[in-house]
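Presented as structure tokens, the chain that follows is alone, the form predicted alone.
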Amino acid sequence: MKSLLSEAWLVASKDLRIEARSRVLTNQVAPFAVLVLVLFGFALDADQRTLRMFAPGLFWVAVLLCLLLAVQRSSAVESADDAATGLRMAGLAPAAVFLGKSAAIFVQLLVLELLLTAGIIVFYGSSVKNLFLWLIAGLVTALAVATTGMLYGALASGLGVRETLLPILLLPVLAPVLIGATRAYDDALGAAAVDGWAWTGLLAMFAVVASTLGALAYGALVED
């Protein structure tokens, strides 16, 4: 287990260093996320009370759209100069590669969640009513979507049209996560009277299942 985690850390730190140097997150993904929130506001053409009501759902839709960019970026990093072959030749366990790359996407999503939370506070007039629930639900959902995104990214990576196929494969699977995360944030942001902790528990179960399946199946999915 210690070796698996150390290998996963090597992969995650590699991906995060690449992203830090390329600044794709700060220069492209983050502005895209903010723009999505602004466009949602224009599309609804609503007052702040209505925007506050819909803020949790719009927040997570923006996160999922950014997830697609992050997963495609992660796959592109491994495609460049046949880096995926280099990882296999290095003797890293496929499960460690999956966990490491998922962890890198997870960290990027956390940064985006912080940015988008600031966005809905500024643009929609939302406020965090339950900080602890907001934090735990955000962490659990980021883990669920990162691992699921990485799993389906690996599934689509061998296809020449993965950029267009990935959303078709991934978004229907993440629909339950979108619903659960929205309900949890309804409670955390005070947008609706629901039991956010119950939904967060379901999200945690989804995250555990996705992480386990991904770690077990990743090796078979990326084999030539």
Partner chain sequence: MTEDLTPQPSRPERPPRRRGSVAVIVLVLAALVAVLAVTLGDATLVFYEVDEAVEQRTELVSSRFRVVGTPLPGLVETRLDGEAAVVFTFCASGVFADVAHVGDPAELFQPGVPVVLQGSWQAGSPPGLAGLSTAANDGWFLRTDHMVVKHDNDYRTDEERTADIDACGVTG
The other form holds:
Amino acid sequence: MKSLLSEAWLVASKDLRIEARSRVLTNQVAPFAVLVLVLFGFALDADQRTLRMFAPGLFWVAVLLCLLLAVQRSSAVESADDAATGLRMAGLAPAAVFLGKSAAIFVQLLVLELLLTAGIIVFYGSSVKNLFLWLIAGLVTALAVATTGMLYGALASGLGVRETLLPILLLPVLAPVLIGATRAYDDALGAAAVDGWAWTGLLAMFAVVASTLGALAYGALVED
Amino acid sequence: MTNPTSSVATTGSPGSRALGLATLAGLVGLLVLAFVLTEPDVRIHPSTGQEIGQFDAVRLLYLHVPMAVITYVAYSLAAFASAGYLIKRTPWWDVTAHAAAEVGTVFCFLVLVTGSIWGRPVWNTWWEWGDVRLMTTLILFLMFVGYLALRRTAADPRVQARRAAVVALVAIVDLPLVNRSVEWWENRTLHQKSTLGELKIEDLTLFTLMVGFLVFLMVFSWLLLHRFRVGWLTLAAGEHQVAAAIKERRAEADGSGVASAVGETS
Amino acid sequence: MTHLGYLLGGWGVAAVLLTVYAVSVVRRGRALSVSVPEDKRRWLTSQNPTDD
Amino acid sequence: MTEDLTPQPSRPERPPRRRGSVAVIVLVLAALVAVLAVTLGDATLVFYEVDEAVEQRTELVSSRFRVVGTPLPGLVETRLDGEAAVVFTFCASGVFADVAHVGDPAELFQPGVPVVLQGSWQAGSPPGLAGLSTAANDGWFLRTDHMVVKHDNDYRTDEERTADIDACGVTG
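Moving from the form predicted alone to the form predicted together with the partner chain:
Expanding to the full complex; the earlier chain stays at the top.
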């Protein structure tokens, strides 16, 4: 168990170092996320009340779009120069590779969520009414979508049509997560009267199952 | 038509032809039951004295409900065969899973469309976001659309089969939610509860629905059989082409003396 | 009959789609059958095929 | 050229192995179903019933929601803010609320048949309140703009199924 975690940490820190050096997150994904928020603003005709009401849903749609980019990036890093073979040859447990790469996506999503929260406060006039719920729901949703995204990233990788196949495979599976995360943020941002904690519980369960399933299935998916 | 070795090569066999004819006869029978023999759903409200019910729109349910059940059957079979493939790793399981998923998706699409057409007059809406069964069915459909998209990639068949099996197994998680949603969200969702579960149906209406199940099970079986054979032929054609190509190259090699040129002896 | 348009639409779309799909499957089968020798089409053989 | 290069009939790509992990995956999937079912059951609230909507009026005020109930006999056709509206009393579990529904009602809409309405609470009285015999008249009404009929699952003959209809005090 200890070695699994330390191997996962190795993989995660490797991916994060690559992201830090390539600056794809800061130079491309983050501006894209803000752009999505701005586009929603244009589309909804800049009505502050409407925007505030729909801010939770728009927030999570933006996160899912960024997730697609992050997962594509994560697989692209491995397929370039056949680095994936290198990883396998290094004798790392597939579960550790899965958890490590998911953790790297998770960290990137957290950065994006912070940025997007600032974005909806500035552009839509939202305010965080329940800071603790905002934090916990943001963490568990990021975990749920990062692990699910990583699993489907592995499913779609190496087929030559990853860019188009990944969204159609991944987004339907994440539909329940989108519903739950939106309801949780409805509560956290005071956009609607719902019980955000009940939904956060659901999201946490989803995250646990997705991590377990991903860690178990990843090995079978990458062995070729 | 009945000669299995007729000059036209088909995926038909005597059994499948008999099944096909029986299915067509069954469909005609179902149409007569659904449109001629059964009554529209009308009753008198006990207190207001007004006519209430679905009226003739109920005739769409003899189509919609059996197809929904067949969708469950098809997707369950696809998931079962996918699990079978992951354990046995033989093409038979993979071809079965693919065939069941494809036919199931045709049925699932029709379930969504006919449900929508029924919902417009009866519910007053083509689509209702406040209905859990509608949402879970749509997600199920989209997940299997993704499955079929994955199957159309030009990957190594074994890689593709393995990944498709995982996609099908994850997708099938949604199926119990679709099926049980009307019970779990009993007073929270628009969809009516199962009629058969509580036996709130009788006589000719029940009989027609049962005939509907049987007929659409036959339609499904016929389509599955032929779709399976198409999948099987696709595999065989691939192998046969490779074999023929090797034979051809070999013939060329023998003819031009390449074999001796490269020092091979036979 | 009330809602006749909806009834025709619902049954019609099912009939059309199922027919189109069935025809496409049969046609795919015919096209492929030509390129496969008869012994690979095991539903044509008289004895029951073994599971492989 | 003694070795046969033609492809062999398909055979297992490798012997079956790790049945255990397949079993674990199946178990995890089963757990996911259970988890989704239990948590969704707690967390999802697609509709409020009329009595819940009345009870939680202070929390619900200013938000849009769906509410299910049975319209009582006595429909008043009127206008609200210049649009055609139908005003009636809505009931579930013996709790009443007044409704002003803007726009065309559903084709199969009639008293005694449960409907789901989408809208929000408004303070005041709906127009045409005086025409309702069983009005709640509590200083609030539901202003709704989307109506769907909640159909039941009963297809029996009149004698048996009428006994089951939730009358909700619909006494004519």
